Each structure stands twice: as structure tokens, then as C-alpha cells.
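In the block that follows, a single chain appears as C-alpha cells, in the form predicted on its own.
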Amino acid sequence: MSVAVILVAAGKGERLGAGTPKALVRVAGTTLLEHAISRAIGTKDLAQLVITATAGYLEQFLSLATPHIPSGIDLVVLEGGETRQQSIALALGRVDKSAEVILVHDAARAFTPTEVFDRVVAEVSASGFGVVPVVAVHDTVKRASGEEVLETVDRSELRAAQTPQGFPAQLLRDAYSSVTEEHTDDASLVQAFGHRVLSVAGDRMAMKVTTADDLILASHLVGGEQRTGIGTDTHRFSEEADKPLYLGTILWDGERGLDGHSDGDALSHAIVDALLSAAGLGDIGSNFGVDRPEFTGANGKVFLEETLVKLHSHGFSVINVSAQIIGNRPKVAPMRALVEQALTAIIHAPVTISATTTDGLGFLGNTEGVAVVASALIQQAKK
């Protein structure tokens, strides 16, 4: 029995708010894509894994996936479509014709145990029907219209559908070739094509990561030790009238720049110190000191990216970062959203920025410079 798995990973992850495609978000130091692959490749009789990647990220997906694929399993990575259904249709065109069973799995359900894959394959092989893993609905369910509750729905017959969903290969191809409407999952698409769908037991670990809250829950489920770190940095305003100001890797037009060995980005530097401190990897001086000429004038993004490489190599992922800018200038409010967005995209975790003054006290109160205090929460993968 030859099995192919289509891993749908082309989502942009906008509801997750991590500033990166969902499949590239890290949980316990590892991307959701890699978590999903590590569980899928254990499927019995697996011959091919076809991954749909977010547009523009094909090479990154391929580089992450390749080291996890054992010999004897064919790996295909292609750019997905605008919708989940379009992505699967494209992937079906790359599934080997010898495949007898096709499983369709969402990378957002990255922690689905391999046993669920095997249960689905076994039932497809035994029955010849489509098969979906499900779990019972334990909550009381209400049907509502706007704010008005209309009725309580009998939950005894309700099940929450999960993935992977499995099908005889030709049945799935035929169903997709005839589809004219969008469906929320492949089981409903095959049913619309006129075929029966059976169920097998799913698993609570097959939760779908959609929102930031889901990501936190996933971190608790699969992650190990959590650590916090604090970082500070202070720079004086430059006497060079034409020196630009960079804070949070972003140019602040019309503001005086800050002195420093690099670009004086006190915000990025404080975040670097917080991350390194949390991981026990020293500080910005010991890792990127003034004795390193390659960092002369470097943008804060360089330090942040190098720091993330160090953290990931030690199995750490970032849960969130918070920083406060202290000083009379620059005014933070007009730039806050832009800076938070830029830093979130670099760090792949939520970053929030606030600001305060010293009420006229000290060199900060005299508008001689800027100080930043940052805190970071990171997590190390379970060993």
C-alpha cells in the first residue's frame, strides 16, 4: 500500500500575528513545519511527502524540510495557491501516480501523533472510503443569531474534525477535478462528490494553531523550560546634524541620530541583551563587541538575526518581547505600530513597545539621549 501525504503549509498566518508565514513560526525552538514533518514521515508505507509552501518562501521551506526526509521518501515542495483548496489541487498534480492512498494534512495541526496517520490509512485501506479523524465535542453548543441564543444543539452526535484526512487516491483526484465550490475540508468536498466518509479516533494533540492564544497553548504542551531575560541600552544623541535615527531597525525621519559603534539602535540592542540574557548566552558586548569591525555601523536587524541564530542553535524559541523607550524624544506614538510590526517580523514572535519620560530628571530629562529597557520570554525544547 503506497501512501502519499500532502502537507498544506501555504497559509500566511495573519490571525496568528507573528509577522511570518504560520508554518515558519517556532514552538519550542522548532518551526510548525518541522514539527508537522517529523510526525508525518513516520506514517507506515509512506512513499511521498508533498508540501505546499507560502508564495515567496519556497527555498526556505525546502531547506527546512530536506534534512528531515529519510531515504526512500520522495519530497516535493511547491508554492501553494490563494486558498487551501487551490493549494491541494496543485499538490495533487505532483502526487505520484502509483500512490494508492492520499492523506491531506494541515501544518497548523503540527502536533498530530503519527498514530493518527496510521489509523486513517488503515481505515481507508480496509473500507475504500474517505476517512476523517474526529474528537467528541465536550462543550455545550449553542446555535445563535447575532447576540441571541436560539437553541442548544444536541452534542451527542457532534464531532470536531481534524487532519490528516485520507482517501483512495483516484477518488480524491476525481472529486477535485469535479469541484465547483469551496469547501472547508476535504471530507466535505468528497461528500459533495457523492461518496461516503467514515471516521476514526483523532487526538487532542492535533489541535489547530490559528491564534496567538493557540500558540501559547502549543508551547505549554510541547515545550520545555521557559526563561525570562532583561536587557538595557543607552545612547547619547549625536553631534552630527545629519546622522539618522534608527530605533527598532526603522529609520525615524526628522530625528537626531544616536552615537554608537553600530547605528546606535538602543531599542534593538536592549532586545538583543534581553534575549541573550534569557538564554544564558552572554550579552551584546561579548557576542558583538566593538572589537568586531564587521559590525561597525550595522543596522539593529543584523544583531537581532544573529541572536536568533544563536538561540535556535540551543533549542530556544521566543514567546514574546516587551520594551520601553525612555526619554523626551523621539515621540514614540506615531511610529509604534510600524516598529512593532518590523520587530515582530524579524523575531517571529509578538513584540510590544511602550514609552515614558523621567519627568525632567537627569540626562534623559535634559534630552541628551535615549534609554531602553527590554524583557523577553523564551522557551527551550523538551529533550
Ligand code: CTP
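Numbering follows the first chain given and starts at 1. If you're wondering where the values come from, they're calculated on a predicted model, not measured in any experiment. So that the term is clear: the rigid core is the largest set of C-alpha atoms that superpose within 1.5 Å between two forms. Compared with the form predicted together with this ligand:
- In the core-superposed comparison between these two forms, the C-alpha atom of R109 has shifted by less than 2 angstroms.
- Positional change of L281 between these two forms reaches 2 Å or more at the C-alpha, relative to the superposed core.
- For A28, the Cα coordinates differ by under 2 angstroms between these two forms after the core has been superposed.
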Second form
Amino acid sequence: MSVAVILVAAGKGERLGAGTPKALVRVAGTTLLEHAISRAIGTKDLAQLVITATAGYLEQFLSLATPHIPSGIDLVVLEGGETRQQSIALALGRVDKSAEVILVHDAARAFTPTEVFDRVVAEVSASGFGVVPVVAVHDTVKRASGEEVLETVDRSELRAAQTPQGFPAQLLRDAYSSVTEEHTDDASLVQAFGHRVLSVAGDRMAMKVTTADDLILASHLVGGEQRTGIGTDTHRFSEEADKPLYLGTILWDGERGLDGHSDGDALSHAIVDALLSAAGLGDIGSNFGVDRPEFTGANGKVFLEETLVKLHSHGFSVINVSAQIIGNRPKVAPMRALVEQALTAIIHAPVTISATTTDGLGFLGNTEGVAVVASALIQQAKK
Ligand code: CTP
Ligand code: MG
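Let's compare: the form predicted on its own is above, so bring in the form predicted together with this ligand.
Whole complex next, starting from this chain.
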């Protein structure tokens, strides 16, 4: 029995709104794409994994996927189509002709245990029909028209469908070569051609990540130990009146710049220290050394991005970062939203910024410099 898995991951993740394709969003330090691959790859008799990548991200998907593929399993990564169904149609064109059973799985259901894949394959082989993993519906379900509740549906007949859904290879190919309507899953697509579909037990871990709330739930399901870290940084205002101010990686127009070996971005540096300390990976000095010429004048983004790579390689993901800017100047309120946005886009987790003065006291009160205190919460994946 030769099995191929089509892993559809080409969506944009618009409802999640992470600013990056959903498959690249990290939960407990690992992208959803890799969570999905690492569970799919254990499927018995798996010969081929075909992954649809979001347009423009082919190389990134390929480099994330490759290290997870044992020898003997063929990996194909291709750009997906406009819709889920079009992505699957394109992927089917790349499935090896020798595949007898094809599973179609959503990368958005990244935590589906390998046993579900095996159950689906076993039932397809035994029955020759399409097979969908399902779970019971626990909510009382209403049929409604606008605000008006019309009736309560008998939930004993209802099942919530999950993936992977499995099919005899030829049956799926035939259905896809004739289909004209859009379907939300492959079981309904093959049923539209009169084929029978059976169900097997799904798994609550096969939940679908659609909105930001689902990510919180997911990080509880697969997330391990959480740790906090703290970091501070202080820089002196420059003597040069025209030196630009960079804080939180972006330019603060009209404000005097800060001195430093890099660009004096105390905010980014404090956050780097908070992240490194949470992970137990030292601090900005021990990781980036003030004597290294490549960091002369470097933007805070360089340090943040490299810090994130270090955290990810140790299995950590960032839950949130909070930082406070201390000093008379610059005035933070007009820039707060922009800085939060810039840092959130780099760190891929909420970053919030507050500000305070020191009641005129000390070097922060007389505008000699700026200090920042940052704290970070990070999480390591369950082994
Ligand atoms: N998918 C795909 N090709 C598309 C659209 C979706 O391969 N053109 C994949 C997604 O990557 C996902 C699965 O189909 O794994 C289910 O889609 P969905 O949960 O809707 O993900 P997105 O389309 O990324 O999310 P959204 O609809 O919020 O943009
Ligand atoms: Mg979608």
C-alpha cells in the first residue's frame, strides 16, 4: 500500500491576521507547517509528501520542510492556487502515479496526531471508499435565519469533519478532473459524484487554527514551560544635533539621536536582552559583542531578528513583550502605535510600549539620556 499525503498550506491566513502566511506562524517555537509535517511524516507506508506553498514563499516552505523528511520519502513543494480546491488540484498533478491512497490534510490542523492519519489510511484500504475523521458536536446547534432562531437541530446526527481525509487515488483524481463547483472539503467533493464516504474517529488535537484565539488554545495544547525575562538598556543623547533617533527600529523624526556602538536603539536592545535572558541564552553583549564591526551602526532589527533565530533553534517562541521608555524625551505618545506595529511585525507576537518620566530627577530627568526596561514571556514546545 503506497500512501501520498497532500498537505495544503498555501492559504494567506487572512482571518488570523498575523501579517505572514498562517503556515509560517509559530506555536511553541515551531511553525504550523513544521508541526503538521512532523506529525504527517510518521504515517505508515508514506511514500510521498506534496506541500502547497503560499505564492511567493516557495523557497521558505522548502527550506523549512526539507530537514523533516527522512530518506525514502519523496518531498514535493509547489505554489498553491487561488482557493484550497485549486491548490489540491495542482498538488494532485504532482502526486506519483504509484500512490494507491491519497490523504488531503490542512496545515491549519497542524497538531493532528499521526494515529489519525493511520486510521484514515486503514479504513480507505479496507473499504475502498472516501474516509473522513470526525468528532461529535457537543454544542446545542440552532438553525437560524438572521437573528431569528428557527429550530434546534438534532445533534446526535451531526459530526464535525476534520482532516486528513483519505481516498483511493483514482477516485480522487477522477472527482477532481470533473469538478466545477467549489467544495469546502474533499469528502463533499467526492460525494457530489455519488461516491460513498465513511467516517473514523478524529481527535480534538486536530482542531483548526483559524483566528488568533485558536493560536492561544493551540499554544496551551502543545506549549510547554513558560519563562519570563527582563532587560534594560540606557543610551546617552548624542552631542551631534542632527543625529537621527532610532527607537524600536524606526526613525523618530525631529528628535535628537542616541550614541552607541550600534545606532543607540535602547528599546530594541532592552527587548533583545529580555528575550535572551528568558531563554537563558546570555545577553546582548555575550551574543553580539560590542567589538564586532558588523554591528557598527546596525539597526535594532538586525539584533532582534538574530535573537529570534537563536530562540527558535532552542524551541522557544515569544508570547509577548512589554517595554517601558524612561526619560523626559522623546515624547512617546505620538509614536507609540507605530513602534508597537514595527516591533510586533518583527517579533511575530504582541509588543506593547509604555513611557514614564523620573519627576525631573537624575540623568533621565535632565534629558541626558534614555533608559528602557523590557520584559518578555516566552514558551518552549512540549517534547
Ligand atoms: N489553502 C491552500 N490554498 C489556498 C487556500 C487555502 O492550500 N488557496 C490551505 C490553507 O493553507 C489551510 C487550508 O487550506 O491549511 C484550510 O484553509 P484556511 O483555514 O481557510 O486557511 P487560509 O486560507 O490560510 O486562511 P484564511 O481563509 O483566513 O485566509
Ligand atoms: Mg481560506
